[in-house]
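First, one chain by itself in structure tokens, the form predicted alone.
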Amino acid sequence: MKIKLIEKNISDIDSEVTIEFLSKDELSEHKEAEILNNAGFKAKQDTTCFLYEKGIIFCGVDSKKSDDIRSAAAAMINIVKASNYKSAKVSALSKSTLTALVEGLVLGAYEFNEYKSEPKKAALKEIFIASDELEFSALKTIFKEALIVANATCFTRDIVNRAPQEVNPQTLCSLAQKLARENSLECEILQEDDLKKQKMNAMLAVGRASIHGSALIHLSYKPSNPKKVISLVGKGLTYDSGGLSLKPATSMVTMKMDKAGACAVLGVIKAVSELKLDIEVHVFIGAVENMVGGDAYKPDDVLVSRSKTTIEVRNTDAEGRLVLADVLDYAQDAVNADYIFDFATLTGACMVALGQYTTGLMGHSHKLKHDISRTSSDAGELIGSLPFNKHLEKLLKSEIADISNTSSKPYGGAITAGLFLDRFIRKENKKKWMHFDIAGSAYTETPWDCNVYGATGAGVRLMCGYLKNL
């Protein structure tokens, strides 16, 4: 399905359908109101309405803002799917939504269909978003950026929702390898020898049980006289089993998304080098398989960190602070960073803190946090602020070790997972690193506003937001 901005009316371009968004005050003035009464339409946010005799489809909204654009297009986009028609056509609200428009109508169209031995392919081949009245030089930079990032976007998406037998740490060092290729990117890839070197021991004993070494991956994206220097981690987990701590089997089911903070950070390198920003982005990747075997780490292990900082395993399935831990001090080594952000499915807890649909965000900038907050909700994607404090803190102490990797009570999950990881930030850099817990956010079984069934791509649109108004 290709996606066209057209500098004319609406009535001008030549199309099978045409769209349009109807709010509740305005449906009683429409030249349809008696039809669509007929037809049972109020114009409530994300409800249809297709006149398939005059080849029109009304989509209801609460308000022609950003939010409820999006999540009506992508309401939309199905229903137009679903038909035998090959082009729709659609007007250019304004220029403050055209972003939100693209997002709904890419995203909301998006499949993942490739394990289907015969997928059902859609008649629709274009939509075209008709503008004769705005700035059109305008219109196109922002069409064409909000491509860019929704693409990004359904790149992320299509790499979670890869099942776990064709990604393991070293297909996704050849992924990471591959997009280097393409975008011109620095790529460099710590294999298990190399992490021996570096003394990476937490990281290193969460693989290994795996079949598949453990690897490190760090890709650059080096613009000419940068604003700003930035440093994304991802926990990149292939599959979690849970390790000899083993996740219940209903647990188990959508564990490939454990990798979806690794898939988001290249996802968002990707989009900056074709947003062509002038920020230098470093992504680190933690690629590991947590799995079960003679060799695996066990409960009761210490553990002797990068950091040096000693370890007391008390569960194997709280492994991607391990993971993150030997990463996030790599990375402040490697890269003299303005900001540091991690992203992670990391707690089952922050969903049950802040639901399934929301991102929970820790560090202890609050300027930093207002920043990404506001961000945020320009690009339509949920964040939830969880605080630190230092009563949490004691939870995590070891009484063999300088550490343990869980708490001892079982309150607060999310934020000690998140104090864990503040004991491996620097002194240096606390006001810079801030924590993306997108646990609850990056997977759906239930699709809901822009995001279909599977891999949300969480992360993508936020940080995309937040380095273009660096």
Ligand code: BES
The other form holds:
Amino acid sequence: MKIKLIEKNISDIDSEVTIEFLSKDELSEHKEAEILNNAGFKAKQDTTCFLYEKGIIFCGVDSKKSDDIRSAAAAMINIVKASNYKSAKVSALSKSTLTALVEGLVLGAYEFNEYKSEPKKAALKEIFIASDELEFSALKTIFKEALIVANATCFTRDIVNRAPQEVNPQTLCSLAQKLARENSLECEILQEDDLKKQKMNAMLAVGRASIHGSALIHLSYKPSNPKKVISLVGKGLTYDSGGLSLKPATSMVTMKMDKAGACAVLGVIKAVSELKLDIEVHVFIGAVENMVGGDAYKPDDVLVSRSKTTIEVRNTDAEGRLVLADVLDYAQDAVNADYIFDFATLTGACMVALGQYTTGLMGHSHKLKHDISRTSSDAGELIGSLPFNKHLEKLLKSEIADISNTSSKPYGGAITAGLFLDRFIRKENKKKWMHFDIAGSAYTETPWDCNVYGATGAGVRLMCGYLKNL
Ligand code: BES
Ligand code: ZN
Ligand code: ZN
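Please move on to the form predicted together with the named molecule, as the form predicted alone is already shown.
Below is the whole assembly, all chains and molecules, this chain first.
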């Protein structure tokens, strides 16, 4: 399906169907009001009404604001895809909602069919967007940028959705190298021997029982006069079985998505390089598989991390923080960044705290939290701030090492995981760092908003929006 912005009046575009967004207030005034009323259409958000003879599909919205347009566009595009129409047209309602419209169409229509032997083929080939009132040149830039970010989100989804027997830490390396070639990025990969030289023993312990070598991937985008330098760190657990603290069978299903943080930061650097932003971006990925075996790391092990902080392992399923501890430490040596953001499917507790739809945001800078939260509402991603406190920090105390990898109490698990990472952020970087727990928001088994079954690409739209506004 191709989506095109056309420099014509809507009525002059030749297409089989016209899409119209309609709010309750507009319903009674509409020239098709009677038919719509007879059809029982109440213009409720995300409901659709197809007038086949007239070739119009109506889509209900609570308002003409971005969030409602995005969600309605996603609901509607699936109805059009189920029909046999080959082309559709829709009006760009306003400059401020064009991005949401593009996102709703692209992300709502997304399908992952790589493993279907006979994928359903939609007849819909083209969607045209146009406006009778708005200037084409102004829409053009917004459209182009929205498409770059939406496509990068699909790129992220595609990697997360791939099966774990196919995407292992070494596959992630190849994908990063391919992206580097295509988008002219620099790419450096540290394989296990290099990680040993770097004394990244926490990360190495997690991957030891895997047949696939662990790796640290460093990608960089370096424009000539960058306004800011950003480090993005991603948790790349290509599978999280839990290790010897094995996950129960039902919790293990979907754990291919434990690489979503890594895939999100790959999506961000792809978009940033295509948007040609004046910002230097470094991506650091800890690519590891957490498995069981005679060589597996164990509860009771004490690991000496890269930063020399010793860690008592009390649960091998709290592995993401061990990988990130070493990668964050490495990233702080490699680049003197203005901001350090990490993305990780870190804790089930984050979903308990905020629900499945919301990313947990943790860090020390109120200003940064505020700025990121503001961007999130424009980008259409949900964010909730989880506050650190010194009482929770004490729960990470270990009797035999500097810190334990689990909390001694069962509450506040998302925050104690964030506080664990905080131990590896140097004093001078405290206010520059933010941790994004995307455990809930990165993957869904029931569609919501513009998200369909599987990976959502959480973090990509949010970070692109933030970096664009810097
Ligand atoms: N990858 C999981 C977190 C997770 C859970 C992500 C569910 C997405 C959905 C992480 O490695 C993990 O297992 N965390 C443990 C930590 C606990 C052992 C302290 C958890 O959340 O149960
Ligand atoms: Zn785990
Ligand atoms: Zn994990």
